[in-house]
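In structure tokens, one chain follows: the form predicted on its own.
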Amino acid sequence: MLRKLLLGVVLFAAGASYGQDQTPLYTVVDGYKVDPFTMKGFRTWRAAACDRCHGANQEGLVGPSLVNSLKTLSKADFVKTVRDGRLDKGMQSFGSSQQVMDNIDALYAYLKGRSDGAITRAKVEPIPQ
């Protein structure tokens, strides 16, 4: 019992969020140091050049603010939007991008961390080992 309580306190202090299976969705320290999985999501964000439409800070440009959108968008809807696009709204499909589709869970974790306010900077760094 004490062990679970301590784990909960440590993860809360580190800025963790949980996925549906109760594993941390992301872990953040100091607002910008993230776990390797979330770091992979940030790298996917950069490689796919999502900032061209959603802005360098995910706060919107010609595309909507992902900081706001991911407050209400489900993960399933996020994956569908990225995979299939929303051409009527100008969102291209990334379904043929192997890098994006292979890392879609990590991309979601990074963007959800931004939306939750746990990741306070758009540019992140790995948590030092």
Given for the second form:
Amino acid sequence: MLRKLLLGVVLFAAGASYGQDQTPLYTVVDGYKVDPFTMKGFRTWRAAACDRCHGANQEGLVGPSLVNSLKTLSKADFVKTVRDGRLDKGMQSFGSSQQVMDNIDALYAYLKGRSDGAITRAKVEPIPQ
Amino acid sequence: MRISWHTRLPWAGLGLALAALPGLALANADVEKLTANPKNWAMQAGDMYNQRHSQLKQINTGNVGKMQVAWTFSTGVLRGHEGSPLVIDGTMYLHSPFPNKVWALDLESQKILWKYEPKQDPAVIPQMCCDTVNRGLAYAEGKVFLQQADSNLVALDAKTGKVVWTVKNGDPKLGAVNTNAPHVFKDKVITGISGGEWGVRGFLAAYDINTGKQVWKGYSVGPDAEMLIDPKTTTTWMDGAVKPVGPDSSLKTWKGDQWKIGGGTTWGWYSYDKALNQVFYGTGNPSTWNPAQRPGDNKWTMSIWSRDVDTGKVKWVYQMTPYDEWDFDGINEMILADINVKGKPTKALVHFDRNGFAYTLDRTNGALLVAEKYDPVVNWATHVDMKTGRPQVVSKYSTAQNGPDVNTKGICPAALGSKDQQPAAYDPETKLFYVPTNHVCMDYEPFQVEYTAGQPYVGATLSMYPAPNSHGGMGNFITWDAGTGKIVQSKAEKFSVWSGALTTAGGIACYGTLEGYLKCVDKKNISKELFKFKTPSGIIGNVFTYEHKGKQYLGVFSGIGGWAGIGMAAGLEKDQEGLGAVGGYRELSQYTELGGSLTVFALPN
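Could you drop in the structure for the form predicted together with its partner chain? We only have the form predicted on its own so far.
Everything in the complex follows now, all chains and molecules, and the chain you saw is the first one.
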């Protein structure tokens, strides 16, 4: 009970973000320990090799900085971009990647956490149970 | 004295005589004639030995400092510009990165004679992530050959730019795209394939220059028959001798069917020895970058190959980095030179590998003669065992031994290698190799990744930074004695030298820098910078030279991009280090901007 309460305090301090249904989009402790859902998003980010274009820190390389982009990009536009790509700009379509499409909400949660500044480094770890 | 095929004039005559005889594989007399004339720059390397040396000497050590810009040409394309134009009898043929535009320019007026712009599916752009480079054109018998990004190999009429034939070389839906230059050897145009990061199974293929019909195709991995390996006659270096590879030499070194998505792509520069009738080239990394997923030596990725030009049959093969754990692609060019190796005249093949070792082999049989570090900071292996030919891996820097999800730190060189695709030059007068190098180290964390057709198949996160405790820069321009395996001179550069070198009979060696400088140095003393000029963008193209109406010109593509230029060096452990020295290439933005152009220099009238 005490543990749960403490966690809640930390989350509040980190500025946890909430989706429309008021469940947290992601939860993060110490800037890099995240819930299993957000963890899935990180694993998807790595498996799809997004870092090749967006940089291992999401700060952008040949592709734009996602830390910046996700401040203005809506969830719907994010999903559309990942699914359909922006071929002329070099963003590939991940619509045929089951791993990416199955985990796109988690991917969004992870990247939104990075963009919000709540997740303070690219490599995250599970919150210890 | 320079001994190379195109100086043997009697052969050229014989080639012409044989041209009338059907059924014989003929030397390409046209390309021989064109490259023998130093006024032309008729192949990407200037010749078939990959030497990048010119006999022209009007521009020399005494006057190169007076060079001025003669003319410039914008390609209107923003991505990285690798390779160089070709110059053939008064016409220049230029290429661009995707969409792979081609121009023919009249050298007298610099007027565009024709322009070709292929329509390609933009879906190939992200498959070339992270840059859409193209390493240039080939020319033979009135045709210009272009290897498009979408894997179509195209022959254009050199007079009109009209398509003569097109052939599909690979399936872009699987990530099989192309960045390499095609090469014409004899009556064939030879090309390879990219996509090691997409799990593409590499190969080299030869097409008839007149019809585009495929003559042979040899895979890098898999069953002997598909690699065109004969277990009895194809040899490799083992136990201190050249021995037959034996049956299933590739299959035995892969787990199950993994070879089918095993990489070994072939996007480098190829060379050709007419006397041996062999084409030489290297194969790239095994897929994925996570070694835990592909136990075994992963033959024949990371290897040097010698194939018969007519049949594709493999004469010999040598693997530099068995079971790669660092993405040390073996595609860098094979330079053919007849040099003294440990005091003995040798038909040598010299190769500066991504793994940081420079190899000298006997190109007639693949015997290993020299393998030494060409950057002192190389640390992942102590040395190459000369008997087995295998590098002796240092456990601390083994990403396989440390295992997935562990970040192995301080590996030198970084994945982009002590040298990447930027080609070195060989100067027959100084008998030295002029090598543009990277001086970059990395942290490397492999992780489990699943293969999906047409999707990236990488499985490692990297961060790169300048070699610690060194001069602070990320590159060196060096001279190398391939007969002894020693660095003769080393000139520090702020960024990796990602541009191909040129040496000339005028006593100069020239190269470009990522900041955008074209530099020419005294080839006998490379610390003597004789000329320096800032071109419109960073240089990853290759320096070339030609003569027109009695005047020598020297040129280079600028247009920042490529792996180094794009700035792969993110991926830092600590965000606060983000824009500091650790993100080495990020600093490039303080020096240069995107934009492709050709700058051509000459002495003032």
